[in-house]
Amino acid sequence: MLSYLLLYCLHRFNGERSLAAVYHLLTGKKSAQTLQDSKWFQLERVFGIYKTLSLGELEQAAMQLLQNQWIVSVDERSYVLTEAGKEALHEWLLSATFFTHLNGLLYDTVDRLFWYRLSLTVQTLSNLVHRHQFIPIHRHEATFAWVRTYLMAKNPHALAQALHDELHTICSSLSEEEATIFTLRLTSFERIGWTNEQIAACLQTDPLYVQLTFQHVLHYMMKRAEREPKQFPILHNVIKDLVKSVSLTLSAQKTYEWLIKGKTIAEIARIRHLKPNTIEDHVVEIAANVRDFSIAPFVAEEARRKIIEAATRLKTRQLKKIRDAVGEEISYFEIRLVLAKAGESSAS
């Protein structure tokens, strides 16, 4: 499993990103670098999905596609797919169901906190209508307090029927084996949910494709609980405040505050105590992940039609093709925002 998603994200990078940087986008890292990588080669519904993954392991699964000849190295630590390896890629792709609702870069850590107060809200419903004493499946502090006041003066046998039918709505939508590792991993009054490797051992399958198919069905209902609030207004009310419309880094979200009071990246840099090359970091997070700031500001209209123009004709995206092409007197800077408003527009 974990080579075909190597696979995937060396096809999409083509090339011009290191095995290093599959490994950031896998694990989620926070950087400017990954998020960016993440809109620019359409790999968002990977980002941060296999947290616990080890460079070792990536590695591992690289020396196994280099055996399969199914990549070749193009670079030191870089690869791109042979026609053997873009045939097994298309072939894994038609079974890979779990990436039709897969969004790590959207849902990261939000599926985890929905997950949480969702089997936990589950389990206590349960037990208090069956009248069991039980000791909580989470110890998460938060979504104890959560799941406290939620439940605070309902009747739990009218809410536990009334979630039952929520989630029964949402099951039938699934195919039966999703709906199923679903199912098995919620606690009730009379058994503990499993866990993904017990599932897989159940179904004899990879844990890593239960543990995706789950984080699938998690963004799929948390989609449908945000996007249709009178048919999943027990699942909406668990995801409302949890979902943020725009994802930045609690530095660059900083940076746009001061933007939007018309705060200069000299200025901001100066009131932050900062690089300015830290700043334009953030800028070009901003212009990957907020869909109304404009990019006019720091590059002149003939300066991003050659940018567009050079990265089209290429087909790349290195900043070094890009400048060598476009000359010395458009900046990194300028294009990197510029490919980065670009990808946050193909995304859209």
Contents of the next structure:
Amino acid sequence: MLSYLLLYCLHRFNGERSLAAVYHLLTGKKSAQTLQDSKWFQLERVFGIYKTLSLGELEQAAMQLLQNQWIVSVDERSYVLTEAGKEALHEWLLSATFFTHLNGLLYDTVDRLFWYRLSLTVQTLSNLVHRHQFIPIHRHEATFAWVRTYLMAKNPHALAQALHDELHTICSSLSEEEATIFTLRLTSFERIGWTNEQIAACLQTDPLYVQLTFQHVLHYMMKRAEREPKQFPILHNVIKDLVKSVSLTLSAQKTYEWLIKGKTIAEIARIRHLKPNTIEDHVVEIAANVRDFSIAPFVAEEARRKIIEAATRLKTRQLKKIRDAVGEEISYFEIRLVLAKAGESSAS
Amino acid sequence: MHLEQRLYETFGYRTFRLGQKEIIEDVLAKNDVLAMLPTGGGKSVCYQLPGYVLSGSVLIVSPLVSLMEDQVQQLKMRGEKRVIALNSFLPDEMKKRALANLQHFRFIYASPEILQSPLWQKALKQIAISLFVVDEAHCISQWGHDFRPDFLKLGAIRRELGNPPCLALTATATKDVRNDIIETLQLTNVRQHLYSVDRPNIAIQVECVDSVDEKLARVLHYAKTLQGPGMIYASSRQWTEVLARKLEAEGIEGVAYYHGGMDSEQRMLVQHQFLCDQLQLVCCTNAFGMGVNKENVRYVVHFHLPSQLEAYVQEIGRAGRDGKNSLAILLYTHGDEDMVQSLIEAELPTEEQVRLFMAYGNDVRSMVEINEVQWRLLHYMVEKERTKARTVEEIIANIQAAIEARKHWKRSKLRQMRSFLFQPFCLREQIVSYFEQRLEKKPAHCCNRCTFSLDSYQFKRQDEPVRAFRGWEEELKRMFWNEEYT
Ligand SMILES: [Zn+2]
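Since the structure above is the form predicted on its own, I would like to see how the form predicted together with its partner chain looks, so please show that one next.
Full assembly next; the chain just shown is listed first.
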């Protein structure tokens, strides 16, 4: 299962990134580079979906792919797919139903908070309705506080019924297997939620498959809860203050605030005691993440056109190749910026 | 009010357990107290009850965030609202509120790291601390089995807070470690309450077998015949998974593994399932256990030998907290100590790490792999040496020497653990004398060096039928629907 996931990433990276980039992507490293990679190569959905992955496990999966002759090495720790590999990937993608709604980048860490709230609410209501004492399944102060406030002065029986109906509606629109996985992960008055491994054993499948399917269900649920407040009033309440519009690293966020105030890159570097290079990294990150951020002040239209043309013609996202094609008067910063923006618009 | 009456009203117990009353009386008389109580001996009552008698707040320092959270949870379950755990994960909003109203809390749990923060120190200085409690106080000693360098600073912090009376609690501290505790915390006129480490309701068995395969066969046999719930300790993450899968493949139900490499939510699920008897057996590393307050654990199996007797005593001490007869079984095969030895050495910083740390400081973490224990030790050693040595080379040489000394010490601890297995004497007496104590009375079921044998120790495994899963719709309905109220 992991090897297929790796195969998928390697296919998108097309030999232009190493195994380390796959590792950073799947574990959700919040660096400008990884955030951009996920956009450029349209790998947003798998960003941060396997946070406990170790580099060793990934290397082992790569070894297996090499042995199967599904990939060949093109550079140190970079690989491309063979024909057999492409065929295997194609075959697997047909069964990878969890890709439908999975969006790791959009819901990174938010899905966890959403799940904490939802599952603790379910556990609390179920125990209230059945008059049981219980130990909260999560230890997360902010979640406790939220659930406490939310349940305050509400009739638990009515709320339990309403939440049941909302979850039932969601589950009914899922496959039998997806609904089962989701339900088994919940903790009630009589049953502590099952682990991925336990569910996998019960359904005779792979724990990673269970994990990804579960996340896909969560993301689907979050999307609907966000968009359909009338249909899902409780779920909408759970999510409404969690979704944020942009995800930037903290440092890039500060740079962004200065940019909005009209400062130039050089000025921001001086103010923040950082190297101009670092600020440029931030600008690229902002371009990749903030939809209405214009790169026009940093790149002339002529240069932008040239870069796009070269990238399309050469079918590459490698900076070096593009630079060779467009000539030295265009900087790496400009190329990165244009690619970041292009990735942003093709992804959305 | 009588202490007994207070105990009953607050905790629902009619009588004190061994030593509790004497310790509490000394605490209430504002003496510094060092108390050693057996594992599961009700240490928390010793400071929680005074919390209801003394005016002011009780500050409890604890080595593990999870341990702290468990304690807070238990207090809250009993209806205590004036309790808080200070740690770096506290959401901003709550942090602000807590800082403003710190005096409101009866019990303040804190990690030693958070006490380093000037912000919290300032807030704590302004309130009345009636008692300064150090839980798992053996963490103070460099020669304790779970050394936490941050604990060394507790003496200075206590002084900062105006020297409130101190209660140091531990279950496993040898004489040297106890002296370290007294010195570091600067306890004066200290009252020592040292109770036997012995747990008479736990029968002890040590088995030496010929091969790893035979060990596996023994584990399987026990899992099939012994009354659960049980725990199986292994030295490595990988082994916990291997054991759980093996048992499952042999048809044992309700088995799971637990180790530090798992996702935190999955780990919590396993812990809760075990607490609620949804699981019968957990194969785990020593990451499992601290703070897991489960009363009915009937047996603890060691698939590998622990690195020292202190750790062994802590781990078997998870059994029989309800006072009922329980079993501790240690399986040994030739060569196990080599594996443990290499694991121990993997916890010491390497020369490369020391050199890189001297050159690049904290950035070293992104350059070489470095585990939590190595990191703590490295920090501690460098900090200590920097105040003494002059040149970088001198510091590196001194640290190398300190690491060698530690290696040497750990080896001798492991040798003692191993000799425990092979000495022809009563196992219980050996444990007790390791802590410089004497065994008052041997229980009827003592150990397999005495009269006890497993055959005379009747266990029978009764499996309760597992509730079947009847599809998601039915499951959802059961969750939210109570027929009694419709
Ligand atoms: Zn004996």
